[in-house]
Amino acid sequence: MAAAQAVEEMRTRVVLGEFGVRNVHTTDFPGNYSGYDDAWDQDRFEKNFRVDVVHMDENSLEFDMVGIDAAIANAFRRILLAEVPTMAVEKVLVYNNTSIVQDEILAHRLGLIPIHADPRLFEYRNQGDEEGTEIDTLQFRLHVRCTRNPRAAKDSSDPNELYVNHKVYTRHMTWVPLGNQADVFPEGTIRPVHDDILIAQLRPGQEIDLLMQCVKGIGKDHAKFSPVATASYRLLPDITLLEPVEGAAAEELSRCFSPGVIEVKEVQGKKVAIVANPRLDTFSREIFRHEKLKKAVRLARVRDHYIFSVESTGVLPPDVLVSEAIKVLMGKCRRFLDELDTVQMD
């Protein structure tokens, strides 16, 4: 009985010990455990797999993926960060820049501005193509000149009063449609995601006049193309009390974990600690600093339950990003399957 429990723990839980983490790697491959059939079975996978959306708003998404392995969950995370394409400023043609900000610093900053354009409607630019066509390029113009405000008070020292146009924001960027883009994209849809990003500061007499070209790219090439602010996952915590904890120790136990994880209930006049909501815990491992309590608790994580958190930069809604990431992985498999087919035809 104990041996079976130990095997189950090895197969399904990642255990956080006092000095290290145990059972980290996936071991359920065929032949490793006698009495278990671990060969890949699509029906068994489909029966055990589920997705639960916990919270979604326009820029962030939290969902659970249960019944999948770390390798595939991590592949989705890596693709969300680095291989879902977006549009970003790549080339900056500087006509006039007399501001304090150097050309290349300004160009770098412009590249990092998220551009609100659906990348699925654009193509990648062909290598060696310098000009860019309407199907692979977006153009923006930025022309700001700072002047002195003639109506400012004599002794004012507030730059907002003294100068006109001294802060260059993304709202000063105007879209220049190429070819038939004006017909395809309604007015106001192609713009930076946020209009209050400060690009540069100017003083009277300084001017910035430039033309930006945006292309489609992926995060692997440059981080400016990454569509997520971040995408991460954590495993579902699993806290078990190995022995009953009562009285003052129960109160102490509840303080060792994040609020809401351990609840102290009154049972027959005694205070008893129960595990109420382990999902909220962030595993500070405070319990290991208490000699008597650390033997009463087993800290573990459920190996195949992933709590994903995706935060989009605003280019695409986060659920669309996850769908695109899954499609990218399918595309990779299909690419190699096609390669195999072309070889086997020979």
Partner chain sequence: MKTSMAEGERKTALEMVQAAGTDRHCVTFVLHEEDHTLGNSLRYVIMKNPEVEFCGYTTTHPSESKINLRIQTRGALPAIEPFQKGLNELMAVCQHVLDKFEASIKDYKDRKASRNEHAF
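Having looked at the form predicted in complex with the partner chain, could you now put up the form predicted alone?
The next block holds one chain only.
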């Protein structure tokens, strides 16, 4: 019985010990365990696989993906970071820049501004094309000149009162439609995601006048095209009490974990510790600093239960980004199968 439990733990749990982590590598491949059928079975995979949305708002999404291997989870994460396309500033035509920000630094800052435009409605610009068209390019104009405020108090030292347009924000960027873009895209849909991103600061007499061209690209080519601020996953925590923990020890145990993980309840006049919500734990391993408690708890993670966190830059909603990443992964699988068919035919 103990041997069977040890095998099951090795197959399904990553165990965090005081001085290391056990069962890190996947071992449930065919023939590795006697009495287990680990051969690939599509029906079994479809039965065990599921996706549960835990939280979603305008810019962030948390969901559980259960029943997959780490390689698939990591491929999904990398696609979100580097292979889902967006629109970003690629070329900056500087007509006048008398600010203290050099042209190259200014162009780099502009490139990192997220642009609210659906990349699915645009094509990739052909390599070598100097002039963009309405199907592959967006244009923005930025023209700001700083002047003194004639109504400012003489004894004022506040730049916000002394100067007009001394801070250049993304709200100063004006969309310049190309071709029939004004008819295709309603007013206000093509814009920077945030209108309060500070681009540069000016003083009286200084001016920035430039034209920006945005193209479609992917994060693999440049980080400015990445559609997510972060895309990460972690394994679901699994915390098991190996023996009853009561009284003052229960209170001490609850303080070793993140709030909400361990609760102390009154049972028959005694304070007893129970595992309430292991999902909230960050595994600081504080428990291993307490000699009396560290043998009472087993810290582990469920091997095939991934908690994904996706935070969009605002270019597209996070649920759309996830669906687009799935499409990219499906496309990769199709290309791989086509290559296999081609090799077999040869």
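Numbering follows the first chain given and starts at 1. Definition used throughout: the rigid core is the maximal C-alpha set that superposes within 1.5 Å between two forms. Computed from a predicted structure; not experimentally measured.
**Q** Superposed on the rigid core, does the Cα of Val24 end up 2 angstroms or more away between the two forms?
**A** After core superposition, the displacement of the Val24 C-alpha between the two forms stays below 2 Å, so no.
**Q** On a core-based superposition, does Glu8 travel 2 Å or more at its Cα between the two forms?
**A** Shift at Glu8: below 2 Å after core fit.
**Q** Phe336: how far does its C-alpha move between the two forms, core aligned, in angstrom?
**A** Between its two positions, the C-alpha of Phe336 lies 2.8 Å apart after core fitting.
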